[in-house]
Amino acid sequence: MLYESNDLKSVPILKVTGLTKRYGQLTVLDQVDFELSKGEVVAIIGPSGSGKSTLIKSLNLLVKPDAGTYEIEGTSLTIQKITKAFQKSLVEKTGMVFQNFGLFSHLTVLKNLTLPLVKAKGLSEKEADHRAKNVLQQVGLEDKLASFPHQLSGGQQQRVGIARALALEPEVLLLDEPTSALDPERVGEVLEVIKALSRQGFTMVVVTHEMQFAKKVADRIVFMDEGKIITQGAPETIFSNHAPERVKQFLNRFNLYTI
C-alpha cells in the first residue's frame, strides 16, 4: 500500500481497524483500517459503490459495522463491546454533513441550527442563537436567518448543513459527498466554504468526486474500491504515474493522473 507515515500531522484522534459491513451477501466494507490526525484533511475517492459513504458513516456509528475496533482518546473497543458512553463520545467528537442536506423543511435556517444545540447540547435559547449566528456568518449566510430551506438554493442549503455541523463544535467534520446533489453552478460555493475551513485548521474527512478539489485541499487521499482501501497517500503521490494501475484507470476519467 502506498502510504507514508510522514504524511500524517500528528497522533491519530480517531482510529478504526478491521471494519467490516455486509448487507446480505454483499460486503461493502472489507476489513478496512483508517485513522485520522488532528488538523488533517482526508479525501476519500473511488468509483460508485466502493464503500466510501459506508466508511464515513461508520466513523461515527451512523452505520454500525458487523465487525471492527474503534479507538478514541486512548480507549479501544470492538464493535460488540461499544458502550453507550463510548458511542456518545464518538458522536460528540464528529459532525456529519449529508449529501441531501438533511434540513428540517418546516423550520427556519436559524431554528435548524438552534434546535440541536438546545436539545443535544443543552444550551439556552440565547446561547444557541448567538452560536448559530456566528457560524452562519462563517459560511456567508447571516442574511438568511429567517428563510426556510425551500427558499434557498441547493448550495445555500448545503452551507446551512455545514453551519449546523460546525455549531455543535465537533473535533472532526465528516462530509459525505457534499456537492453530489448540487447543480454544477452551485458546487463551487460549497467547495469554497470547505477550503476556507481547511485553511483554518479544521479536521475533516470528505467523500468526494471533485478530483481537483481533493488534489488541492487534501493532506491525504484515500482510494477505495470494492469495499477496500486500495492505496492512500499524499496528493502528489496518488495523482501521479507512481499510483497503482487501478487508481490511474479511475483518474483517467478525469484526465488527472499526472500533475
The other form holds:
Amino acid sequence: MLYESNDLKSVPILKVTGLTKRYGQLTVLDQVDFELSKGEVVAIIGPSGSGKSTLIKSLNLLVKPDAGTYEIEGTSLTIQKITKAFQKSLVEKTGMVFQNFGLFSHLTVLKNLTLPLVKAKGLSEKEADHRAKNVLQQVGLEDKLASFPHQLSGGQQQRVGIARALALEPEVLLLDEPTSALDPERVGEVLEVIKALSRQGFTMVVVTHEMQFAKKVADRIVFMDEGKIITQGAPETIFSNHAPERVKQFLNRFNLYTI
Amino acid sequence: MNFKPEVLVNAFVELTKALPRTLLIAIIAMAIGLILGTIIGILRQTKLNKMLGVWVSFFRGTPLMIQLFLFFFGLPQLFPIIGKLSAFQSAVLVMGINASAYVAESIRGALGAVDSLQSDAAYTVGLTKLQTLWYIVLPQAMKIALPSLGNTFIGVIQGTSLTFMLGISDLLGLAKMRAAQNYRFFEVYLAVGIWYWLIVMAVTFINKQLENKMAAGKESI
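And the form predicted together with the partner chain, for comparison with the form predicted on its own?
The complete assembly is shown below, putting the previous chain first.
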C-alpha cells in the first residue's frame, strides 16, 4: 500500500471494513476497507461506476451494504447488528452534500436549514434561525434567506446544500460529486467554499472528478475501480509516474499524471 | 315553443334553499375523502398494499349509486345499527369513502413522483421516516396531486346529485319536487344544471388559484 498513516492525524473518526454491496449480479462494493482520521481531507476518484458514490453513501448508511463492519467511538458493529442508536450517531456525525443538491424544493433557503435544526436537533426556532443565518453568511448567501431553491443558480444551491449540512455541526462532511451538476462557471465558487473548510481543518470525504482540486486540497487520494480501492496515498504519490498503471491510465485523461 | 324564462328564474332562485345542503354534503364528503384517501395512499407503500388495492378497486369500480343503496338500504338488514344513521349522514359517509378511493390513487401517484433525493437528503439531516413524510414528501406530493384532487372534488359535487335517491332534498331533490308540481321539467332542470355548473366553475377557479400559489416558488431563474 502506498498509504502510510500520518501520526498527527491518526485519531480515527470512522472506520469501515469489508464493505460489500451488490445490486443483483453486480457487485458495486467489494470488500472495501476505509478509515477516516480527524482533520483529514480524502478525495475519492475513479471512473464512473467504480463504487465511489456507493462507498460515500455507505458511510452514513444512506446505502445499506450487504456486509461489512462499522466502527465509531470504539464501538464496532457488523451491518447485521447495527442498532437504531448506532445508525443515528452515524448520521449525526456526518453531513452530506449531494451532486444534485437535494434541497427541499418546497422550502425557502432559511427553512431548508432550520427545519432539520428544529425537528432533528431539537433547537428552538430562534436558535435555529440564528445558527442558520450565521452559516449562510459563511457561504455568502445571507441575502437569499427567503428564496426558494429553484430561484437560485446551481452554485448557490450547492452552497445552500453545504450550509445545511454544516448547520448541523457534523464531525465529517461527505460530499458526493459536489460540482458535477454545475455549469463550469459555477464550479469555482463551490470549490472555494470547500477549500475554506479544509483550511479550517474540517474533516471531509469528497467524491470528485476535479483532479486539480483533489490534488490541491486532499491529504489523501483514494482511487477506486470496479468496487475496490485500487490504491490510496498522498496526492504527490498518486499523481506521479509511480502510481499503478490503472491509475495512470485513468488520470491520463486529465493530463495530470506527470507533475 | 313553450319556454318560460320566469319559471327558470324562479326555480333558480328557489334552489338556493337547497344549495347549502348540497355544498355541505360535498365539502364534508371531500374532507373525509381527503383524510382517508391520503392515509390509504400512504399505506399503499406498506404491506397493506394488496388489501387497500381491493378497497380502491371496489369503490372506483362500482357505481356510486350502488354504493349508496348498498349502504343505506342493504347493510342495515345485516347490521341494524347502520340503520340508525340518517340519510344525510349515510350519504356523506358513503361519498367520503368513495372519494377516498380516488384521492388514494392521486396521492399514491404523487408520492411516487417526488424525487427520492428529497428523502435521501432528509435522512442525512437526521429526520425520522415519519418526519420526512410529513414535512418533506407529503407537502410536495400534495402540490403534485392538487389538479387531480380538484377533479375528484368536482366528481364529488356532481355525485351529490345522486343523494336525492335516499330522500335528501339537495339541489336535485328539490328540483325534482318542484318539477313534479309544475311540470316545467325543462326550466327546472336547466336551473339546477346551471347551479352545478356555477359551483364547479367556482371550485375550478379556487383550485387554479391554489395551484398558482403553490407554484409561486417554482419559477425558473
